[in-house]
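Just one chain is shown here, as structure tokens, and it is the form predicted on its own.
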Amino acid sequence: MTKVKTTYNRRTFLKTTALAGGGMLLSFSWLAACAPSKQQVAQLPKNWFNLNGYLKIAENGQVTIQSPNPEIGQNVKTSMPMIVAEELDVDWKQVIVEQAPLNTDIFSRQIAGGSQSIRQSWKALRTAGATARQMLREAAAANWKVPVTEITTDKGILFHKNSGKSATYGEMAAAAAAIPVPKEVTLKDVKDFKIIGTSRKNVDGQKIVTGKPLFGLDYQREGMLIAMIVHPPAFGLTLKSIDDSEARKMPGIREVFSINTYPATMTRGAFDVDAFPEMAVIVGNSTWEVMQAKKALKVSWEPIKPYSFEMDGWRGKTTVNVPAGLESSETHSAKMAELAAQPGKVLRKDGDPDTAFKNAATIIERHYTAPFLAHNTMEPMNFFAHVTDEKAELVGPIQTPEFMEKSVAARLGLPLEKVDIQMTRMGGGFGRRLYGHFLVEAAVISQKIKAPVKLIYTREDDMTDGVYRPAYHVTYRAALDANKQLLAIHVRGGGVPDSPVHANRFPAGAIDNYLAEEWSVATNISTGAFRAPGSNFIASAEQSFLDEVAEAMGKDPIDMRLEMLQRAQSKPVGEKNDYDAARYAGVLKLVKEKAAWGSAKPGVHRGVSAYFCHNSYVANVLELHLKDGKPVVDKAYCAIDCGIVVNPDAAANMAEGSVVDAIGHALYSKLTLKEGVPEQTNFHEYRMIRHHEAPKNIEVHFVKSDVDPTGLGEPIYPPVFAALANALYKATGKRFYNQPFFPEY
């Protein structure tokens, strides 16, 4: 067991008998690093809202725990409750779970992104059960005049063995209510776990498959009105004028005007990314009047100015400074492979790498590339919004609520606490919905035409809006004595417009002579986060690399991985490598016995590859053959270790997804552009895997441990492009180096 500070006062666990039916609510705010006013704790029990998280119980014994982060597919809703419920050691058959409201003076993390929720939030969710566990157990020992020590819980019922006395926790909620917050409690040995550790089904499972209205799309107002937007065909122009005579006198058609999301005075936030802030709006009564409308619209753009604007990121306050012109893929194309020539930032350098290429007897240099790519969420953008002079409230799917709260209230002129922004169901995210420009935009619609507004983005207008997956180009470089052994190994890398390059990740530490370089291209276009930033092309390139060195130097490609963590373990190189060597190879080593490495079929051709990232460790094998000479993967292996599994059948459905999405990506995905305009604006042109390419059959293992849980929803996406590439190999004897893999399909 161990033991754990609360830190909290009283007015920070704050509690209310007024439930009705005489339910006890217990509060906590351990994600917090501030404590409620005085003012909202006079205001108790009807403000109790206000917190950051809580659980409720009734005297009947039901017991509803919130769940606080964004809800965007990777079953947090479920997940973190479970978390909750264990310490708190209630049957999970008498739980509900609700989504927790927004509050930035409360919560600390309230994001769905970096695979980081349940990490995050691990250690502050069971003490805010093991809390209230321990208030119980104090409450029915004053009552039966017992020692606490003796008092025992199991599945929401207190008991005193030695009288033979027991209590539900509805009985003693009221009682619990009035005993101070204790000052340490234990939370449970790994041993102990009854619902961490065991599959619980979907809490909004049923709700998603009868169709119920969970998505920010389903969301209805009264007097609610429709809006939609007209931004620039290309990158690099803004608006220059409207002639809206023939859309306003369409059916239906409420206003047309233009607005501007963020102006040149506003110092934008971390994720207010958006490469259209000017743009035309329509407003009408029905989603189909606006869309009509929009056709009839005619719009005239101008070239835009090289301009700088403010961003208060994560590292403080920076300008970012934009171009102008009209760009193309294939210009970006000619730019990265000028600058993957030339010597660029040195990151990390270990050794003398130098000297160890240029003594080599061989050296291998292979150059990989990948293009942009469009998140395309099956939910397109969309937000509500109904602003008035006294508050701004908000109803819609986005990954970063408690950062949207300060853009909005910054664009609007309101007080924070003006701000109201409510977290529906995400019809997917993949880092899209960490960007709320949307949101903003559809503040700014319902403010000027004062009214409650939702609005719409169409599949075009999404998938040509920017906020894409960077484009990349690594060079990787290997130097091999005459006794092919390794000597050397040198990544130089960049991308439009950020490096995907992690210096100090594997193979760094893994080798005496190392160097790691990136540059960058600047760009009017706008990217961002993509599932796994950064990590889910350089695992691809990086992995892909070393199958290829393992050929050259005669070995397995899974053994001489395992040489390399073995040196990283035993003697490693540098002292800034992020990566546990031990836990890396284990993945490994669980993946080559559960897919019997070595052992395939005639005519099914393997590929293995493996990754850290998001603080946890996967390995994959896939198998496939080819058909009409097109691949078809047949069965994927997957080896994870990310901690404590809270719930084993929602981490695997999450890794199954993770498999499938990135074979997709890697064989047909990418986004071009020719003059500033995106040549795909639809899945007519922006090819997707299908049902029926999907591989029959997916293994995931779980390496078993008791160390608190790590990422899951992005670590395990990367390693599957290398994987596929190097089973292509041996399917084809043809190396791949550029994604998409098979983009004519």
Second form
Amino acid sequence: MTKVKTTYNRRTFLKTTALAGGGMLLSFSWLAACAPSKQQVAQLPKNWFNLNGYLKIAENGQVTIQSPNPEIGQNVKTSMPMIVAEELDVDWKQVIVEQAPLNTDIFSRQIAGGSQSIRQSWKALRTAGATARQMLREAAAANWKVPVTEITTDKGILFHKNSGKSATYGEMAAAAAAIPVPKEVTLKDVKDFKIIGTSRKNVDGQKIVTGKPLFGLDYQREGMLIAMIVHPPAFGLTLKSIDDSEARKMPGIREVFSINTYPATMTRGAFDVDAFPEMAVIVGNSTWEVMQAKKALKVSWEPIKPYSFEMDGWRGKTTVNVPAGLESSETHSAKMAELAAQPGKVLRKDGDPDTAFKNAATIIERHYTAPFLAHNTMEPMNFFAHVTDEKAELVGPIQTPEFMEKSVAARLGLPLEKVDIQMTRMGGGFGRRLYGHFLVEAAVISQKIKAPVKLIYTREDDMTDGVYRPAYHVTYRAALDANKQLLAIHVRGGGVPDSPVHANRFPAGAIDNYLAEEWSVATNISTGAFRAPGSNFIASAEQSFLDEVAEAMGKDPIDMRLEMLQRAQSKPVGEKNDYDAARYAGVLKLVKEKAAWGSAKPGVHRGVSAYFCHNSYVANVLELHLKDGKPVVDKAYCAIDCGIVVNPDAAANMAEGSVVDAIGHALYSKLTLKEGVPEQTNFHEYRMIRHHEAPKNIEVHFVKSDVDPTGLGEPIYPPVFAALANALYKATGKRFYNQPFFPEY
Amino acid sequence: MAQFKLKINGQWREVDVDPATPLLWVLRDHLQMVGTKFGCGMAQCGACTVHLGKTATRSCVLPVSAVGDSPVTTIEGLSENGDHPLQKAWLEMDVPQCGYCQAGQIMSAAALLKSNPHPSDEEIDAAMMGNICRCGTYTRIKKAIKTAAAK
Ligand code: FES
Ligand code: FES
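Form predicted on its own done, so how does the form predicted together with the partner chain look?
Everything in the complex follows now, all chains and molecules, and the chain you saw is the first one.
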């Protein structure tokens, strides 16, 4: 049993308030700062009754649990409330789940990103449930005049064994609401979990399969108008002038104008990435009418001049410099190759790699590249906004509501408390909806036209006004001695505009002589996080390279990795290694066993790969055969160590999706540019994986663990690319270095 | 603008719109039926799939003027109580991740099962390859279709 304080060194405070109707409402706040700010304190009494907490209990025993974080398909709307319900000790059938509003007074870190929702809220969610349960027990003890220690609970019922008394949570809810919040509560033992670790269905499942409104694009409001953007056709261009004479005359069109989402003088937040602050906007009565006017609108564009703006980001205030020019993928590739041939910025150096390479009997040097990728969430970017002089009301799909609330307030010149963001279910995120420029655009448009408006991106807007996965190039070198022993590894990598190199990850720590360097290329193309940023590429390069090194050493690729991990575990090199070698080896051993690695199957070609990122460990084996020279992936095995698995079947679903998603991006997808113009504009040009290309069978295995849970949205994705490349090598005798592997297919 | 009488999910509905307006936007904007989704607008992703008669049709490229008397079925009308065998199988397999593509997936699968109650893997692939799922739920979708077909 773990005892936790309900106040974390003054950082936490709890508020209780009785609900009308005798229910009970608990509110928790885990503030990021050590104490609430003056502004927050001033707000408290006013907001007290408007706050929704994590849970409320009705007289009939029904429990409503607020799911604090945005739902993008990672299934937190089911799994986060499961954790609260576990500690509350209710029957899952009694639980109603609601999407919580954005409220940083109550909830901490309302972000969908970094695979951190479960990991960072684990304790908070458990404490929320346990605290309510404790108050219910205290209420029952007082009522029955027995010691609280004698009150037990099960499935939403309080029991006192000696007297034979019992009551439902609903019957005690009103009394419990009057109980002071306990200073300390006891959390369950992992072995006593009844809900966590059992599979529970998606709480929105019924609504999804019957087509109920759930998504931002589905949101409607009386008197709502439709807005669309016309953005520059090329990165490196900006708006010069608009000729709206035709467009204005078209049926259903209300207004045509230009906006500047982020004026140069505005300090942007960390997620205000936007290559096209100035653009044209058309507002009309219906989507189709606005789409037609979009085609008729004549806009002149002009080249941008180099510019800079302030960004208040992760590392404090920085100045971001944007170069001018019309960039092409070809010139990016040439520039990256040039930088790859020069020394980069040294990130880590262990031992004496220079001497090791000088004395090597064999040096293996390989280059790996990958293009920009568009996120292509199936629901295009959109947001509803209704801005009045009094307040800004925003509804829609956003991964970073906390951040965008600040951006909107800054842009509109409204105090923060006058900006309200409601989160809808998202038709996919994958990092794209971290960057909420479309939300600010909607707010600016609504403010200008003084009406409620829904901004909708067409697929073409979505694909060509993207925040792309950077393009990458990385070089791996290995030095082997005359006995084929590994002497040194050197990684040098970079990208447009970011480097994917994580210097302290494996194989750092497992090898005496190691050098990691990076470089970067400035660009005016907007890029950002894409499912497992950086890792999604470096894992494929590293794990493909190790496969080749193992072959040169004459070793089985799993055995070779296990030997390196053994070294990292028993005698690690350096102190900053950011992985647990035993857990890393654990997933490799598990996948080896489950895939019956080593037993050859005729006509089946297999590849293996393992990676650690976003706090979870994953190993994959892929099996494929060739049909007309093209790969068909028959089966995939996933071994995962993410600590405790909250909702196993949903976690398996996430793993299956990651495997499919990775196979698609590895084989087919790319976003290329010519003279600043994205060459793919819709799904006829941008190749996505489809039904017939997905593996028929994906086996997912979890390492049994009592360790606190870590995330799953991202870490399963990166290793798949290399498992595929390594299996392709077995099938074709050819190594695959450049993504996508089958660009023309 | 022109008047159109459309038979949608068994009910006659009237709209006054530009004849070129795709059925998708008539459903979503004019009839407030938002279960049918917008994904690409050019018959490439399947998110907007409805049934025109018995045929799976991409409503994003179907002008309302071309609908005529053909009955239209949308996800909202696939079954009265959300209990079509495919909807039940979808829930049993817990298919959706983000869920956005799933109405279109179900409508494509429903048209397939209507014409071919026991499809092979290859037939499922052929009928479903026009429906993209960015979340990668294809493997589960196939299992759900087979589950429904078995019932
Ligand atoms: S929206 Fe109709 S097929 Fe994509
Ligand atoms: S479930 Fe997200 S696109 Fe299919």
